[in-house]
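The chain below stands alone and is given as C-alpha cells, in the form predicted on its own.
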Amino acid sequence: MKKMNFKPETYLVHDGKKSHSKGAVVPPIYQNSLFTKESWDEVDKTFDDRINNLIYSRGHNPSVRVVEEKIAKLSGGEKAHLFPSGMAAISAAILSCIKTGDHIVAIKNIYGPANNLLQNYLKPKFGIEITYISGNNVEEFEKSIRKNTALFYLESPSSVVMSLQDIKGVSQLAKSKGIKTIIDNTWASPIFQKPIAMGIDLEVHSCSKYIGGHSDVIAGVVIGKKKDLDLIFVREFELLGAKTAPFEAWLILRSLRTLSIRMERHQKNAMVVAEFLESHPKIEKVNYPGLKSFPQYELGKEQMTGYSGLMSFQLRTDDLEKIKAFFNGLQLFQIGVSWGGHESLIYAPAISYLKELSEDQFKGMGISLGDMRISVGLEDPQDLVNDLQQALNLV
C-alpha cells in the first residue's frame, strides 16, 4: 500500500502508530526510569548506540520520543530532542555553538532570560563577546562579523516589540562565513513559521508557550539536523541531565493534536483587538506584525503563514497611576508572565526589564512605563474588546 502524505492538522491527531498497547486510541505513558535487557550481549549492543536505544529515561523514553518525532516532521527538521524548559533548550542550543572566546551576534529584543544567560553568565564566565543589533536588515548581521563570530542569535518576531528578521537572508550569510544560526521560534509556532525550511541551523521553541497551549507544562524544544542534535544529546542534554519527564511530554503529545486549530483561533481573536487597540485614541502604536501599518509587514508576509495571539502596544500616557489603573482595571485579561495559553493575559514587560537590565539597556530595547504586552487567548473576541474599553475608560 502505498504510503500517504498527511497535512499538518491531519498528522498531527494520529500518532502513525497502531501498536501502543492493544490499540489503546492514546499512547501510554512510560513512567519508568530504566530498560532492562535480555543479556549481557543484548547491553552491550545497546551501548553500541545510546543515542537512539532504550537505556534509561534520562536519556531516552518512549513517551517523549514520540513528540519528539513530531515535532521535529512538523517543523521540518531532521531531528529533535524535548527539555524541561524553554530556557533549557535556549542554553542547550547556544552552548552547543560556542567555545569559549567565541564572538555572538544577538537580536538585543530577545528573551529577557536568554538575554541574562547572554550577558551575565556566558560573558563574564568564559569570555563570551555579544553584539546587539535591531536585526532588521542583513547589512547589521555582516557588519556586525567579527574573526571569531560562532553564531547569530535570532528571534523572530523578537520580544515586545515584535521586529522581524529576514530569516532567509541571515541565514544564507551565517553560511557563507562558517556561522551557526539559531531563532527561537516560539512566536510562530512551527504552525506558522518554518524557519530550518530557510535556512536555520537549530530552532528552539518554549513549549510551555504554544506547543503546550494549556498553561499546565513547562518545557522546551531543540529541532535541526540529526548531527547537529545527536552533539547536542551526548553532550548538553545527557551531561547536564536536562530531560523532560514522561508525564510532561504525554501533555505535550495531547496538546499538539489542537495545535493548529488553537493557533487558527489565536490568529483570528488577535485581529480583533489589534485592529480595535489601533483605532483607540489612547493607545499610541500597536506591534502586531499582522495588521498592515506594522512596518514589516510584507517581511511578514513572505517568510510567516499566519500570526499568533502575542501582541503588544503603548499607552498614550507616562503618567504611572494611569499606567495602573488599566492594568489593573483589567476583568478578563489576567496578570501573569507567560503566553501562548488559552487564557488572555497582560504584563508590563517594564516590571522585570527593569531589574534585569541596566538603565541604559532598558532604554535601547525602546521600551517604556506605557508599553504593555498581551496574550490573546480562545475567548470571544468581542468579550476581550469590552474588557479592554472598560480598562481604558479608566485612563
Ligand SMILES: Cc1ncc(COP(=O)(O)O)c(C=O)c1O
Contents of the next structure:
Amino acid sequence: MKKMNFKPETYLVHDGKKSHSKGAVVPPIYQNSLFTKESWDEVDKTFDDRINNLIYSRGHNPSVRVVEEKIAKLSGGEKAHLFPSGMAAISAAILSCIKTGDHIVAIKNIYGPANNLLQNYLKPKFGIEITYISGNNVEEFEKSIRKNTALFYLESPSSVVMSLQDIKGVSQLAKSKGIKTIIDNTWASPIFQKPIAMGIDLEVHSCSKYIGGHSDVIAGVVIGKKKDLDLIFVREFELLGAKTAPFEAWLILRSLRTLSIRMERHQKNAMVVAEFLESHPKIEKVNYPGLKSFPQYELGKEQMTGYSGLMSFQLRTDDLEKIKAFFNGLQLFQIGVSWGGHESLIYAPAISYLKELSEDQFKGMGISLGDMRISVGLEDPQDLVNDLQQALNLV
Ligand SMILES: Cc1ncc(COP(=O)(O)O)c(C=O)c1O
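Next, report the structure of the form predicted together with the ligand; the form predicted on its own has already been given.
In what comes next, the whole complex appears, and the chain from above leads the way.
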C-alpha cells in the first residue's frame, strides 16, 4: 500500500493508523535516561550515526523526537530540535551562527531577554558587535552590513509593537552576502507563517506560547536544514546540555493536535477584539497586523496566512490612576507576562520599564503609560469585548 500524504490538520492529530507501539492511540512517555543494546556489535553500529540513533536521552528520546519531527514537517524544515525554553532555543541558534568579533544586525524591538543576550552577554563577553535597526525595509539591513556581519536576527511580527520585516527580501539579501538569518516566529506560529520557505536559515519559537498553548509548559524549538541542525546537535545542543524532558515533549505533542484549530479561534477572537478597540473613543490606537489600518497590513498579508491573538493598544489618557482602574478592573483578562495560551491576558509594558528606567529615559523610548498588551485567548469573543467595555467605563 502506498503511504498517503496528509495535510497539517491531519498529521498534527495523528500519523495514520497504528503509528505507535502496540497500537497505543497516544504514544507513551519514554521516561528513560538511556537505551540499552544487545551486543558489542549493536553498540558499534549505533555509534556509526551518533547524531540520529537512540543512545542517551540527553541526545535523543522518542517522546521528544516525535514532536521534533512534527514541528519540522509543519514548518517546512528538514529537522528541528526541541529545547527546554524559547530562550534556550534562541541562544543555541544565535551561538551556532557567530564567533568572537562577529557583527549582528538585529531588530530593535526584539523580545527583551533576547536583546539582553546580545547586549549584556555576547557583546561584553565575546566582543560581538550589534547594530539595531527598525527593520522596516531591506535597504536598512543592506546599509548596516559590515565586513564581519555574520547574522541578521529578525522577529516578525515582533511581540512588542507587532512590527514586520520583509522576510523574503531580507533572506535574499543575506544569502547574496553569505550572512545567516534567524527569525523568531512565535507570534504567527508555524500555522500562519512559513519563514523557511521564504529563505530563512533558522526559525525559532517559544513553545511556551501558541505551540504549547495551555500555559502549562515551557519549551522552545529551532528548525532548519539538516546540515545546520546536525551542527547545533553536536555543539550548542549536546555540549550546553539544554535538553527537553520527555513529559514536557509529551505535553507539546498533546498541544500540536489542536494547534491549527486553536490558531483559527485566536484569530477570530482577536479580530473581534481589535475592531472593538479600534472603534472605541477611549482608545488612541491599536497595533494588530490583521487590521487594515495597520501600517504594514499589505506586507503582513503577503507573508502570513493568518493572525494570532497578541496585540497592543494605547489608552487615550496619561492619568495613571485611570489607567490602573482599567487594568485592575478587567474581570476575564488575567494579569500576566506571557501570551499564546488558552486564557486571555493583559500586561502593561510601563510596569517593567518604570522599574528599570528614569522617567526621562522612559519618555525617550516612545512607550506611553497607557500602552497595554493583550493576548486574546479562546473564550467567547463577546464575553471578552464585554469585559473590555466594562473596564473602559472605569477610565
Ligand atoms: C517573542 C518571544 N520569543 C521568545 C520568548 C522566550 O520564550 P521562553 O519564555 O519559552 O524562554 C518569548 C517569551 O515571552 C517571547 O515573547
